[in-house]
Number of protein chains: 2
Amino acid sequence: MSEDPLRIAVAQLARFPGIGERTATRLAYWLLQQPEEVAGEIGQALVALREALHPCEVCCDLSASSPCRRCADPRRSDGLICVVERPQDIGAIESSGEFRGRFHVLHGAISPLDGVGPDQLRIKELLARLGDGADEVLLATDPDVEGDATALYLARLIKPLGIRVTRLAHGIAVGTELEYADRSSVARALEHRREM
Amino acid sequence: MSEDPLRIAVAQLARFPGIGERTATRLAYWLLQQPEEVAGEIGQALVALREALHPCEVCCDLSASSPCRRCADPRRSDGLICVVERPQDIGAIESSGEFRGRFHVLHGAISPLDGVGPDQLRIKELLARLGDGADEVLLATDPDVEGDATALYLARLIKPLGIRVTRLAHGIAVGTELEYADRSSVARALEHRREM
């Protein structure tokens, strides 16, 4: 029975998130009803999704280039640095249209009740990319415990090197994650990103 | 841009019915969260449900052998046949712990509006297993206009060959899917089956 390919393709979809096993069982049965090579071209997609994408040795986005296709962008500005916790992140920043510096993936929120701490967060990498030419960082983690833990610590560790340290404005509703942001409100954060 | 491995992985994911653009993109950030190998185990249990599993050459259920396990099985009735719309509504026979005869699984219902006639139907196939021993054939069709046309074309077929044809009972709401409906609706249903 562990064998049966229907149980382990439900198995495994109910692995996604919000996706228990009644919709999985669902999504495996449509799966059946489609042309034969519907299966392996959604499969094949998330094999090469994972096999593709890698860090950025610059800014740790998640990239199938390294450096990744913003880092190598000569168009952008050196001088401002938007640190962002999650890779999703940076298109709710880009799909307000008014950011043309560069980003820095933390991957995470210093976070001590998941065990979440500096060192476990991609901020070596940031410390070393600010000797070239970043006048500015703009802390755009989320409006909540940890992102406001993980922005005060940022400061408190950039500030010294004499570079100046922004946040986004709350124009955010506090409690809402970055990544689902109307674009608007993130226009205005933007705009009104305050000094720390 | 169109070669992005999560643009295509987005895209792909969202081909499931009910997953929209953004659930897709929020489930491949997740994949990407995951150790290198799950989006892997995910992709290739999909690739391999799909060329595991074709129709049985008798009862046309989707299965990894042909004959089927449930029709390689001694210890079902050959006497009694449930005829389903769809794979998925076997496992709600099932589930009632009453039934103990043959399926067969027509993959769809009479809908002229949806451009399915009889003939895109396994109802030959259905017609050819008439002869095995079968002296009952229970309808358990949707209880919905395509369902309750698709087993009022089947009794007018085989109740002149002098086989017996019932229908489930209407223990099952009117309207509600066969596979969602409840276990003791269903096993209601199969205790009131009645004569066509």
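Remember, it's a predicted structure, so these values are computed and weren't measured experimentally. What we label the rigid core is the largest C-alpha set whose atoms superpose within 1.5 Å from one form to the other. Positions refer to the first chain, counted from 1. First, how it differs from the form predicted alone.
In the core-superposed comparison between these two forms, the C-alpha atom of residue 156 has shifted by less than 2 angstroms. Once both forms are overlaid on the rigid core, the distance between the two CA positions of residue 182 between these two forms is under 2 angstroms. In a rigid-core overlay of the protein, residue 69 has its C-alpha displaced by under 2 Å between these two forms.
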Given for the second form:
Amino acid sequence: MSEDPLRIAVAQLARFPGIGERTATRLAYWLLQQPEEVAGEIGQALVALREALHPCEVCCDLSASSPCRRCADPRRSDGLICVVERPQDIGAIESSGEFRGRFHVLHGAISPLDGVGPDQLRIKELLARLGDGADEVLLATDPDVEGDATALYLARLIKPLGIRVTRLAHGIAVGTELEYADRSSVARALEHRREM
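Could you switch over to the form predicted alone, since the one displayed so far is the form predicted together with another copy of the chain?
No partners, no molecules, just the chain.
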């Protein structure tokens, strides 16, 4: 006897972050009430997402083109590189309207308990970029233990190269993931960044 398709759908939807079994059940029933093509369109969009997005050859952000639109934008300053943990953190920085530099995505933070060391991050790619006219690296990692450890590690690698290293100022609450910070907190943190 085969498994219940509704249970399978609920189990798969519950894999999304922040979606528990109750919400997953509500979503599954919502899908069942929609025209048949809606579920197919959602499924196709999710499959296309994985197939279409790849790391940018310059900044390692996820993009459909390489270099991505931000790296290809000549109006951005090559002298300032903002380092973030995740691709979605770029949106928080951009929404402040205060940043005109370039980005670099690490795709994580140093976390020995989770088995994530410097070699699992896009640090080599960052160091390779620093010879292209960068005079400041803004470390915009999360204000938590892993983010602080990553920022300290990067600062120790970058400072001997004669490049100014700054960190987002407080204004984003400790323990808050950057992507969930409000616009004014991010703008304040950018404005008051400090030397490492």
